[in-house]
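In the block that follows, a single chain appears as structure tokens, in the form predicted on its own.
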Amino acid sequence: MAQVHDVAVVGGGLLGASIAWGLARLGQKVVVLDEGDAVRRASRANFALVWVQGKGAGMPPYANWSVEASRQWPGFAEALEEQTGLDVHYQRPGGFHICLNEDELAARQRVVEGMYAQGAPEGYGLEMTSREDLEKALPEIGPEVVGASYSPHDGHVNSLRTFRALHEGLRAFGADYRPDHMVDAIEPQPGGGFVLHTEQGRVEAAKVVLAAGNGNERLAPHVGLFAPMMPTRGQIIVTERVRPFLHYPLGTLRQTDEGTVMIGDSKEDVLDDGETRVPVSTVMADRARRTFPLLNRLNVVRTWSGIRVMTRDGFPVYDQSASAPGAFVACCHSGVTLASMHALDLARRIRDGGLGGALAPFSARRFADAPETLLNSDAAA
């Protein structure tokens, strides 16, 4: 007979990882299917940024969801070092947006003034900073800054270290991490639980979560759920190592630990992530040495693309089914700043059988061309 798992997490990367490790921290007994590291991962062209400012701007409980997960991710961070002996190079000085000009300024204070207009979370502290405190904080600005917003909340990890520690913690607890199973099909099963088809063979479950990123759309259905998805591409430039000037992450810069720079926030509808576009990155690198004149006279020493995962909204979806009780998704784009959440809170969730309350407001229910079976179903409510 089959081996029978509490938990199927079809998804091995920062999403599904954070999940598994959360469920088999509780005990739970998880099996990890995932298409191994041979597939070009979200997880791995990430920007590393656990980012609040701005997140929630039209959806009031993403922006609590995201302060909640900043506040909760110094405990994670040293969870996993505990666990691991991976220092996941954490940090949470606070994050700027920069402007460039007076009409990004204004703008930015637009959504500065929305932010709280919709009911900002209780200790959000996202403020506009002038020209002159910006200096005290970041010394080498060019001339043409005028400003910027600042959060307490943000702050940046090493997200590659950071799924490393997730698998290796997933090792520790004796999870079932199986690479090279793509899931091709889930059934439901008449007396509850569930059997997922592989081209390795079949596995079963009793609880299954989907947290497959975009191909999450295509597996969804299977359960009588809903992931709209629309990726975006995004690219990012690494420069060579330089002495730590930048200790504040930005929102479209950021110095590593190892002392290199990142440089990214394009958003492409190509999906082709298979090589970059030099007048992306020629808009990208420009603003970045206007933003520090110093970047001016580094080498670039890596640039990539990568596909973001990306709901309809940009909001993130998580559901279960009425249809098929035991069936879970997760859609999300923060998948490095959601991490704490979802390893400490979802995957409580999930265990208990439950996605109501504070995560009511992320089901898929809120589009419009959501299936007859989620719109009428209370699973969530």
Ligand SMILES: Cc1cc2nc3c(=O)[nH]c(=O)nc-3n(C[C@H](O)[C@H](O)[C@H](O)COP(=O)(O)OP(=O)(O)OC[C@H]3O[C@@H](n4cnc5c(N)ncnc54)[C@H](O)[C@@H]3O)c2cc1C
Second form
Amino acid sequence: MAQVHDVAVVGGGLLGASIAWGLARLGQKVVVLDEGDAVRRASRANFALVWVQGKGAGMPPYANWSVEASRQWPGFAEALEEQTGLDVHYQRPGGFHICLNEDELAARQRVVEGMYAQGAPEGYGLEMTSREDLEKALPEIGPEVVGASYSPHDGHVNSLRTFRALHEGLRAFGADYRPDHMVDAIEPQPGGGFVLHTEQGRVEAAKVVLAAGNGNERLAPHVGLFAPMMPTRGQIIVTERVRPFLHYPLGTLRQTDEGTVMIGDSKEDVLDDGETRVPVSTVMADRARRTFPLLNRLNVVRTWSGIRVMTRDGFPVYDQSASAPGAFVACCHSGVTLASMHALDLARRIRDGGLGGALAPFSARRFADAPETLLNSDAAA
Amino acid sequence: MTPMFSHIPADQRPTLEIFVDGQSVRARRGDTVSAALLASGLDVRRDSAVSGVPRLPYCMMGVCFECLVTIDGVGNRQGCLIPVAPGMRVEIQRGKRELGK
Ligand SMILES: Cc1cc2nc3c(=O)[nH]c(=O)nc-3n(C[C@H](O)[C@H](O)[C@H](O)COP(=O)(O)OP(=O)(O)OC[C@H]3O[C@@H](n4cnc5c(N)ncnc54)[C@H](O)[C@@H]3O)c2cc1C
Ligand code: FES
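Got the form predicted on its own; could you also share the form predicted together with the ligand?
Expanding to the full complex; the earlier chain stays at the top.
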């Protein structure tokens, strides 16, 4: 049947917005079905790193995908600015993971060695840095810092502005963004295509992309897909603005383009993001001031917590349905980092109708309890 | 230049000395730092942290944060909430607070 929409994207967070933007840029008629404004989204709570080091430990294709994301970010940021006039402040000076004692240093060394042992991506560049070299890059570090690991691919961005640019871009491309359209059910149609049942009636589309964050778990079985999620909570501390002093992002500390210092980024199993927890903030703040003793005097202006979109094994899931081949699912933890790949690469694959062999390792078939209905993209393409 | 603000003559409180960017200024005991700055006749405008535009104290009651000033070496203090003390060293902030100040 003829469809008004080429693709319905379920979810308007960073993943949905990136994929929809990429599809609309390729001339696809896209409708984005999202929940209302008051919903809590990981896309509004994150730490805004475009982070590569250590990603994909245990899954080499994810390490490659992350390096490629960093390589694609400059072009992605440029395309957003050209279209919307919004500078998302992407910077890639390289990033450090700081170690505060010899045990941490040894553990970090093992992570670095592990990345090479599993076959690191071409030009990976991850290395350990001595305290002496670190002092040249970060003159303000405290006496407890013993060393760090460094990756040239690491950077950061203004992620809220990126999110806004994607939505402004979507509008400029003529995509149909519909808030307050929570999807209850999706029905694959016998001749192909899908009917999506929302709070506000039916929507039809030739293809459907599930990008509903942790909500993917519930929706995936409607179209023969599988998305086992295991969300965690994270907390962030924000200080008042200070003159630029930190010219590299660290794994848990960065200075934004506007001067605030952000301290992240706890990992907790408690899933209530209605409040922040003081003991957690205390540990984070303590590490931050041991890293940079001068932070001691800064005033904290905000703290918040957010729920991470997390698959059960922590690696991204990209998949295509065998029983309803026009249905795709995408979910991952690092949606800021991977936004460039979602917009520029994944969107093209979805437009073309199959994910392709490169994304086969990301299929949810890797989970032992995956349903039979799953087929990987390479077979569907 | 006639200051826009001045102490009323009937105000008989004793004066004390503070320093504004190194310059001696007479304030009255019980003045807030912001009140003393406004009555000093000096150009006490700070530059805002992001866009760098000039700003002066506004609400004088702790809610707008327009009065940020460095007091005795500590940046981003709300001048409208802090009473002057003899010998206090006040610096007008140029843009963002400096780390360590
Ligand atoms: C504290 C914290 C720090 C982080 N730091 C970083 C970082 O430094 N770098 C990085 O790369 N990533 C980071 N992340 C992760 C990143 O924010 C997420 O990967 C990303 O935002 C996920 O985007 P999403 O669109 O999948 O999910 P979400 O932002 O949760 O969006 C999902 C959307 O789907 C909608 N939805 C759900 N169910 C339905 C339904 N049934 N119908 C319609 N719509 C639905 C929701 O309303 C929502 O809009 C961090 C996350 C947290 C919480
Ligand atoms: S003048 Fe408004 S907070 Fe000080």
